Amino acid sequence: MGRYIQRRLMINIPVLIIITILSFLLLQATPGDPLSAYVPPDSPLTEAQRDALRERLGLNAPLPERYLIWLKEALQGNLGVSARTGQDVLELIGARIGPTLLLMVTAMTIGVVSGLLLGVLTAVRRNTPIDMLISSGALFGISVPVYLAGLVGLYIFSVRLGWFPTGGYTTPGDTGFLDRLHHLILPALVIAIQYVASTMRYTRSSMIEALSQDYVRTAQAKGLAFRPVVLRHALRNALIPIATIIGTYIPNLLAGAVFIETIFTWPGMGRLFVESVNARDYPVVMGLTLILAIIILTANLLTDLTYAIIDPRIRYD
């Protein structure tokens, strides 16, 4: 187990280093004065002060050295300032992580819980009309892109039916929990569609396989009731492959957040990303890329570890 964790770390750290190099090189390829990534656009610095700052930030040094200086600053939390507002990049991003996390966790919880329930239901009632209905619904669910689901959901439930607000995080002046929830439900449900569909499909096939195993037949032959056999014997084993699938959702959730936060004017990282790209605010774009990379790699690592912990039959050395 220890050696396994070590190996996974060894794979992920070089990947992270490559990503920092790529972000740095991309940042170098951007037009304009590199100093503008560190100084607010309206700062009253004299040319001499600018030169001194350039020297301190190593902007005159050769490329590899500049990379190391950039990395050192980045590790200390200095990702520069926004070219638009002059705000500190890390602070700007930090303020957006909360809303994105709230949306993602809600969507994932809805997706995984209902996907599991529907998956068990369709596996137990295999090839009945209910199974066919849910299964074809799921096929449709994974085929519809998230931005289209978002637009249609917004059109039907907010614009036509008026059940939910047409966007935003809260109603200005209202800090209540219910108001928050009211804004959260529709975007979370829209994102959840894909994960309900894909969790359901994996659970269904995993459960069907588990239900055909000898230990399930043995349990039934012993005279155990149907429900405990399904839940305690089959589902437990069926969950093992599903646990790893859930880890792979995180990168896709972040990608989906880009669209959904834009459609629902949700003040998260995804919307900040799109805004910054449109405004050519390079320091923020690169900062976000780096932070998303760290989140995704951590998620991958945790997935690998979960897999090792959850299934004691598998040995990794």
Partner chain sequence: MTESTGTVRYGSRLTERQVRIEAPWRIAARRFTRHRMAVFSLVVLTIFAILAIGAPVIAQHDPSAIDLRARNEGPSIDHWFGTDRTGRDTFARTVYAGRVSLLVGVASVVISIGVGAVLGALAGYQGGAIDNLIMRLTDVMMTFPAIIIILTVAAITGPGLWKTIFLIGLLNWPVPCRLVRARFLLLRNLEFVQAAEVIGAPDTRIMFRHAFPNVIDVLIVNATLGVAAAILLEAGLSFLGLGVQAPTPSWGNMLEVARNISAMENDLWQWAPAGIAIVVCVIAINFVGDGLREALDPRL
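In place of the form predicted together with its partner chain, output the structure of the form predicted alone.
Only a single chain is listed, so you will not see partners or other molecules.
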């Protein structure tokens, strides 16, 4: 196991560097002058002042040199200073990562747990009216874009019915657990819709295949009750392909967070990313790209390691 983790880490390092190189090149290829992010619109600079500022920021250096300078500083834990706010980038991201992780973990927990339960139910009750109803709902859930679900959910449950706040992380002056939960429920449910549907469909398919295997019939022939056979034997074997799908949820969750955090004014990394792109705040965009890439690569590694927990036959030599 240890050697496997070392090998994966050695593979992930060049992947991470390639991601940062591509992000750096794409940012440099965007139209406009990067210097504009550092100059207030109401305080124009002379050409000499602009040249001096460009020299001080290192924008006159060749592109490879600028990237290597950024990479060297990033390896030392210095991601630069925000051009928009003047804050340290690492501190700025650190303040936003908590709300994003809270939203992602809640949405993923709802999506995976609900999807597994519905998938097992529809597999056991295959071709019954409840199976057809849940499967139709899952097809609808997969088909609805997350931003559309967010806008519709916000309009119906916040604007029209008033069940949930229209946005924000907490109510001003109230930082209690229940208030934060009240703000969290709607955006988390909106994000979870697709993952409930996707997990349910994969679980149903995998469970139907597992229930048709000889070991299930043998367990039933030995007199074991149907519920332990389903949960203890069939479900455990069905979880192996499902774990792969769950591992792919992390990038999609981060992408969905960009839309949902913007719609619900949630103070997370997704909203910070949108604000930084609009403001051409390159240091923050590069810092976010690095942090998000690390999160995704770590999630992929944990997914691989989960296989050994689910199936003891898997060994990493």
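Residue numbers count along the first chain shown, from 1. Predicted model, so just to flag it, every value in this text is computed and none were measured. In this text, rigid core is short for the largest set of C-alphas that superpose within 1.5 Å between two forms.
Chemist: Could you tell me whether the Cα atom of residue 255 shifts by at least 2 Å between these two forms after core superposition?
Modeler: For residue 255, whose C-alpha is compared between these two forms after core superposition, the shift is less than 2 Å.
Chemist: Residue 65: CA shift of at least 2 Å between these two forms after core fit?
Modeler: The answer is yes; the displacement is at least 2 Å.
Chemist: Quick one: once the rigid core is lined up, does residue 22 have its C-alpha move by 2 Å or more between these two forms?
Modeler: Moves: yes, 2 Å or greater.
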